[in-house]
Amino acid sequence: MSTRIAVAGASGYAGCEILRILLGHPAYAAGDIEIGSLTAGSSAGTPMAEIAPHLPELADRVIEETTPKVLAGHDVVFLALPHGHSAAIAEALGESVIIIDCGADFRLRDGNAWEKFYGSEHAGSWPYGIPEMPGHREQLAGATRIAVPGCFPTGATLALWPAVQAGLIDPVISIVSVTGVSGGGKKASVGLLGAETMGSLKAYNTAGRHRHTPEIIQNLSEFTSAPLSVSFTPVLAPLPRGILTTATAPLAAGVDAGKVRGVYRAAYANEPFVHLLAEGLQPQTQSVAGSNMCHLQAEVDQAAGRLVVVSAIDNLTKGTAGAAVQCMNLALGLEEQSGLSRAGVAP
């Protein structure tokens, strides 16, 4: 029997990206997975031909309402919903269904941090979906509940965990991430209009206010017992897709460029979706567009005594939908790379 998959929030950018990846999955081509119900909220009743003309294979499908009744009977359910909507659906569907939540609901282990940044009751935590973090691939294999990470924490965590784990830095970290507008979702928003974003850059949710800050701290805290300080600044740029993250921190005593390169090479030697660039090259968002890749550069600013790590990801792919499908592959026991491109689209 084929594995039946539903996508809740199928009208949004993340939901459509999940569907794009699933349509190219070898298990879909073989008939081993089947795309079942496609659901949303206000878009219910709208043809997919209108919502996602770039997905012609789904043109004759119609968006259904997101309810447990509609989602029941599927083997895998992707939830690409606003935060606060996943817990009730998960409870109604039962433990046998693999639920992969692309929202924030189950990412944080600290209930106080959740309530501070999200302003609602903490629903708990699920296995966390960055397989490249040591120990997480094992947690995700065969899991029936998975929390897909935030897009900013993905780029920041992949950039920094090797340095934190190896003690290359004093963990007083500054992170600046430049992001495309699709990270804000498909909802109508004046701040995301072309007239507001074209030809302009704008920092937002600064000085520790961004909701991804505690998630980044949580991830990096797995690799050190030392007090960890993270200053995170997101910057909105006139791009459809992509996140370019620059992370810096003071070097620990005795650390030089050779040691840094050695640590990063070893950390990612067997990771197909993380590429450490040759010295002298810098990550670019255009190089990872449409792919499940993270491109990295790790350098030493000797004069400043700081480590500088730059990462580039596609926020909709490795930052959300690609990570979700990567986690699905692990949960179902499929080859982890299945359906996920390592090649970007350039220019």
Second form
There are 4 protein chains.
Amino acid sequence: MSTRIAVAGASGYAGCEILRILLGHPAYAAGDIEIGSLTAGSSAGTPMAEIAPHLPELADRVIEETTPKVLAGHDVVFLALPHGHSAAIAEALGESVIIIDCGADFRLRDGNAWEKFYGSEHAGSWPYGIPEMPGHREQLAGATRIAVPGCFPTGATLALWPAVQAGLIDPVISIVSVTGVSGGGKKASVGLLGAETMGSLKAYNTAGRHRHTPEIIQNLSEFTSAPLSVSFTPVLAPLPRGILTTATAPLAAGVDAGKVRGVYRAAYANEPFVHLLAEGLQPQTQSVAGSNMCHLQAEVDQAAGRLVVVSAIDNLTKGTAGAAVQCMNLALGLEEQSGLSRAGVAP
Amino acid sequence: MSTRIAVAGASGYAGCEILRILLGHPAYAAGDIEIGSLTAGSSAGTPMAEIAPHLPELADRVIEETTPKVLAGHDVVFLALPHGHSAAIAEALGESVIIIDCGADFRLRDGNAWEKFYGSEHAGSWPYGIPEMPGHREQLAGATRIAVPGCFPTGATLALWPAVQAGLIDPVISIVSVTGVSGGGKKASVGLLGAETMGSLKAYNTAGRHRHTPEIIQNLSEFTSAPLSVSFTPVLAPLPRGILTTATAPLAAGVDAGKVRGVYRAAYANEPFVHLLAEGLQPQTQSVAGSNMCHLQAEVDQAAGRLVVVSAIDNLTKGTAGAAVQCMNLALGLEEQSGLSRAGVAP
Amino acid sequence: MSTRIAVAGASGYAGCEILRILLGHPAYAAGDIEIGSLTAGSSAGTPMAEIAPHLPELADRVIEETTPKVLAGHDVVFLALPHGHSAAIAEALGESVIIIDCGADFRLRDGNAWEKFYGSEHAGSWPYGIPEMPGHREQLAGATRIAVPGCFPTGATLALWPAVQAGLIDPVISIVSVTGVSGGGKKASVGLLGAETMGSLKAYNTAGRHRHTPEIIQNLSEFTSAPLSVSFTPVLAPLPRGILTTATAPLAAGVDAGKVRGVYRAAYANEPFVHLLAEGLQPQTQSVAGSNMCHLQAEVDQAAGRLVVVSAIDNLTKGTAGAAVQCMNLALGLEEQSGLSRAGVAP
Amino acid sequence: MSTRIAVAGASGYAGCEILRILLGHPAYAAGDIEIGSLTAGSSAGTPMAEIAPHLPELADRVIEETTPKVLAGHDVVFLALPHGHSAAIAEALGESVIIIDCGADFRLRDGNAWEKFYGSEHAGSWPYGIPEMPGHREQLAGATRIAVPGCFPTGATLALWPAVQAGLIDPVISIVSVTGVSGGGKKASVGLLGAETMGSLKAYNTAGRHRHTPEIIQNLSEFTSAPLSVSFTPVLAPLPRGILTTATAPLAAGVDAGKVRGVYRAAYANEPFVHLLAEGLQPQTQSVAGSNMCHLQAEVDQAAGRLVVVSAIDNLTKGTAGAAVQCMNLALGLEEQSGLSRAGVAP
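Now that you have shown the form predicted alone, what about the form predicted together with another copy of the chain?
Below is the whole assembly, all chains and molecules, this chain first.
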């Protein structure tokens, strides 16, 4: 009997990217998974032909309303909703359904941090979907509740946890992440118009205001008991997809380039979706577009006494929907890589 | 025993796109096809990690020189070379090897047209790789020599042959095709620099000078004995991939919107890679990015008395490498759709 | 005493572009013109620092509401409003105020065409602001009511009127205009999001539906009594500014390249804002960005028997705001070129 | 008698941008400055119509060869050449000619830093062209030798010197500058092709390798005697023009948001080309495109204990050619702002 999958929030970029990946999943081709209800809020009633013209296989599907009733009867439910909606849906659907939440609701374990950044009551926390973080893959295998990480925390965490864990740095970290515009979502907005974003670069939610800041801190704090400080600045750039993260921090005493490279090589030796580039090469987002990969380079700036790590991901794939399907594979006991491309669509 | 595949011209965009598609081909996953030699000219000796950082699976491969000796011993050889090189290689490799030429050498049947546009001796012609043109799929099945069509002729031909065949138009056709910059190839050039192409639109090879003009005429001439005239203008636009073709021609007497829609619906009813959009929707290149699809809309401009057809393809996929793999599938007797995505990477 | 200028619709792209040009106008530097009220609808009360951060000189100005009362007391009023608002404002302001309307209301002389395309009552017509069309400069000099042309009609008309007037073509014309996204205006919209428009090309308002079609026909009809047919297709491309228009039509008997070039050279010999490129060069929108120029090339496609004309303008400058200031100069009796750049901001 | 100006390197982006600005300079309109020889290396003999189609006023000019003989007889010579050529030209032209060098040759005062980063003999140093740095305007007034700063150092220095001077930070600084592709220059290159750069973000010259690093350190060192460390990472983004710089450093004890704002407000109160944005707004490169402005925001990230400063400039204008003309104005005793726009070409 095939696994029946629903996507709530199927009108947005994350929801559609989940569907794009599922349509290419070998288990879908084999009839082992099945795409069930596609739901949304104000788009309910709209044909997918209008919502997602890039998915002709779903052209005749019609968006339903996001309600527990519509979502019931599925084995896996992806949630790609504005924050604040997941808890009620999860409760209504019950424990046996696998719920994979691309929203923020269950990412933070610290209720104070949640309230400070989201201004609402903390719903709790679920197993956190970066399988490449030591200890997490095990929690995700067979889980029925999974919080998919934010796009910026994914790029930043994969860039930094090996350094924090190995004590390569004094964890006073400065991060600048340049992102494509799909990160802003698919809702009418003047600030995200093509005319406002093409040909322009703009920092936003600066000086610690971005909601992904506490999530980055939470992730890295798993690897040190030392006080950890993160300055995070997101920059909007004129491309549809991709996040390039540059992270720097003071080198710990005695750390040199060889040590850095050794630590990163060991950390990711067996990770199919993290690619440490050869020395002299730098990550570029084009190389990971549409793929579930994170490309990485880690170097020592001797003169400045700093570690410099650069990572590239596709914000919609490894940054959201690809991670969600990777987690689904783990939850269902499928092969973790299944349906997830390691090749980017470049140029 | 697995089918061994070589790619000559693996350092360019077409060659790398063939590799990207092959890496995701089910026959590759199953071990039934195998990626053999990757060759090029001046890039010989360069690791693929530098040439194609988006294909980490091939990172450790090194480009070899394009010679018959290196290419010998493969069952399928893709050629993605500048024109003028295919004939000698084909002869050297012998009749039993399947050769799929992404270059222009064997596309034109008319030696005079070849000489006028390419200024060299005509090499001949091979079965022409648009399976969606009536009669062509049959020629491609089991073929050992295949000429992959040019990117512009693919978009224009799929847009127009049903109208020519059904006599919907007086075939005095005006075509404007707007293309992304990867169509210009991966060679150092001032005119194709990012700074020259971003934020700009430019027509080029205007007034019938583009080499794809005689190929479009050849294709459409298969469907009419009437004299056929084509005005073709390519326009370079600031996006990496995609061709949007607008074709107009005077309507034949008595043709209305219903008739037009009926003809196009019938023409493509069973074609997996051509998607006639619902009325009111228009093709966009984003929807087909990275996919092997052609999206189409055909309409009647009553006031102007013209048929207006718009098609969208990805120049590197359906326009080149996807078509090449589709042809390989036919040549090898695999399922035609195998390894070729119908979903675009959007946004 | 200085000339006092108001801009209604100062929150939109056209309004802001008028302001950008006025701020660089020599008469502004000399104190001979003065920027008065800046008005809008829902943005009333917003500081210009937020609306137009690119105009720091106006940062402390605040948008007022668009009412006749606010606009009264100015010598020149630019209207950059949605259609349907100009007539009432013009009447309220009275005959002595120079009103330059960037909207569509007074462009069409044919009430039936207006009603068919705009679906409302026809307001009438005003002197039409393409000074380069024979006879128009004279009507604009000293005028107190001016209709600024649409952006597409400007590019198409400058490309074609010399050919129509000189009888170079059979006026059965096919036009494809590729445009940057600022043409869609500055209002919240999903379809014009950066993520929807970057990396994509899309035709829209195809098959004669675009409202600029009757305006193009009206303009060209001034130069022939023969029946004239225009097929017009706009295509949206990923750049902020610029329109590249390709127009083709069957050559009249006996017309050759020399004749074509002679006609165009004569037509624009004394026009400061139309630049006929040297043979072999093609217009590109980058070259005219931010300038009031139209770059042109006109060629003969002998094999297809067609004239091919390509024009490039900046849709916001020569296509709207630059034309508006050019008309203001004529209306006020200033030097026509004053404040209008002939140099594009490239790359 | 008018001032005669030559541009050496007129075929590149910096040289053409100087020309674009000069063509709009009031002194040019008044006949007080005159554009003399335009020279280059391999482009000698090429008409400007091909080199710079955006400057129709110079279309009939032809590029001459860059030799002292051709450059002799001018009052002002702008050099926009690869490094290593300026010293010999300057010597040959003699002391009375004003030489404004957009290259790197005379920027660094420390010969060791020069040799480490440029690998050649140090030519010396000239007055350094950031008039907004305390003390520099005075040196530039009437100077006959001027070193125009690098584009990245301009954005970084304007962002940081007030903080360093006022002791707001512990000067252990982390800088990430995202730049448009015109910074890479106008020479044939695979890495800067449109297809490689559109849709992609890439860090380069990471870990202290970029040649602008010692220039940033030199500039900031003028304002502190404390040891100063700079980690600098440039990121290439898909836009033609613009640099967005994010700089962070640990706050000194007792520094709060009010103090920061006060320092920056005071630093730039009288600077026409530096615009400190209102609180809550962030710089964007679109706002400064084609202008000589630097837009700035300076904030306190309380949780991270860091100062965060973001600046936006146009790399070709304030970052190169605009600064060069600003310096020329000072050297010639013209009004400093003359010919330099404060309004950006947005969107």
